[in-house]
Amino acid sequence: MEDPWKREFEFAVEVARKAGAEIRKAGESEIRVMTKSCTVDLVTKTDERVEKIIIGSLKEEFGEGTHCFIGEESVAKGEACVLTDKPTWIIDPVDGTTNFVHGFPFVAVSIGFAVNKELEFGVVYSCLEDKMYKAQKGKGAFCNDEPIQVSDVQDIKKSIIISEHGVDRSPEKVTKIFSTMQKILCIPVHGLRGSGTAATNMCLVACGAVEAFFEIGIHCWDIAAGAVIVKEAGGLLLDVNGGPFDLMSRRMVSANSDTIAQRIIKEIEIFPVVRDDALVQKK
């Protein structure tokens, strides 16, 4: 049967390699040479230089009105963030903002694809590592073009859980997540992590390195791409109250299988986030 988003599927993986090479470029001409206090005005030149760079080579590639985009400098900017029946891309330019400027090794480049609101394949390019994660819908998981797989570890005390904090730091939500993180670290399991990208963490969970990555306050844009690798890895994807994922809740549980999955989510202390698809803009 032939594979109607090859082309598109293809052309992901390159501009992600472009992106990304965009990516270093501003990392070792620029950063190197500002304070760390100086950096927020290059980090959003680089954030909007980048997603130009690859919606723009997709216009040019695919035409101009043919696809819909979802990215996260366009909806910073008043774009909606809607997800429909139209083929869709759904593109973090720099995954990892904060690493960029510190020099902390793991930035990606995000880009998922979806068609009737089904997600078919997504590219993940950790561009200071040289890594590229690619699955498509029924055909597998990759990085570097070898074979991944989620890891088979069944019992959550011989786990290395992955999470993030994210960017609110409201007192009441703060204090939800590190007691969530606690309860985990207690159960016990060998370790947490954070690699500071969402992005990456999930070709984490997808590769094996680790067991699951759960966190409440990530966008689609986050984890659209990620999700398609965790899947054709073998892993799973849940709400963070164990019911199906859903892209725009702003919230997911991503893991090597349901056992894992569903002993992290009786630890997890929910609190209520906006969905992406109901985010109203001002223009």
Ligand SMILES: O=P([O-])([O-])O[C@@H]1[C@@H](O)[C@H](O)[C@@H](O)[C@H](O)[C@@H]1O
Given for the second form:
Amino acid sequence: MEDPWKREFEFAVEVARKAGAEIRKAGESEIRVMTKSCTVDLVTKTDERVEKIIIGSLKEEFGEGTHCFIGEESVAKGEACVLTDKPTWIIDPVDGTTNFVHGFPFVAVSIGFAVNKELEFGVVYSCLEDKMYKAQKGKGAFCNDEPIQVSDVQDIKKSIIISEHGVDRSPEKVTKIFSTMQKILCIPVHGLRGSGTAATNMCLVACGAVEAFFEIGIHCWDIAAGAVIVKEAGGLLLDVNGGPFDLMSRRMVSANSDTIAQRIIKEIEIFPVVRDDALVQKK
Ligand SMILES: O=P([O-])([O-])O[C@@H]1[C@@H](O)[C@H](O)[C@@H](O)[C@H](O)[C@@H]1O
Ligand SMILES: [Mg+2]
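Could I have the structure of this protein in the form predicted in complex with this ligand, to go alongside the form predicted alone above?
Everything in the complex follows now, all chains and molecules, and the chain you saw is the first one.
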């Protein structure tokens, strides 16, 4: 099978590893914490610096203007968040920023790549675990170059489900989030977990450590890379209402099978979120 984006894929792995080393180094020094949408939506100088390193390296390697970029911290500063047909890098430089600030050991660099709005490959580097997850469309999923596969568990009562509570602390949303988690927990499932980073959660689905991850409130940069990795590991992605996965919708279910996915979807109490491509952009 032809491999038109081989060079981009291989370079993305290199850049993710370099970015991970920067995060580990920064974690040993003073971490200056700032906030974005609310007091618990944290960002640090490391997030911003690492995103600049990633995008700068990609522009240097592939030229200015040939590719588009959607980066978490660039969007936070008002850059557009619109997926066009052009080759587009979808980047979360530090996924698990709150974990990074607290020294909780799950922090990932997430680099997805889409062409004609189709995800071509994804790279997630869990840099404190030194686990490099990667996948190209049609070519399987790997962790540290070993093939990975989703779990074969089909009985929800023998599953672990991952979800996150996100940064929105409004009572009506928190109530729905925890009511959903309570209903799933009391199916009962073996357990509920959350690593604090969507990208890592998706890789845990892909390697069969858990059966599913769902969340309402994530962003395209959190899940673009993980989406390819889950699919190439034999899993699937759906909207939380059971419809087709929509990268820009800020909600999704990733699971090892449709059986598990459908059982979870029955319990999810959906609340509205503003789409990534409807975010207010810089004038
Ligand atoms: O902000 P960040 O650490 O890059 O990304 C995080 C996501 O990976 C996680 O799923 C979500 O629950 C957090 O609220 C946060 O958005
Ligand atoms: Mg993130």
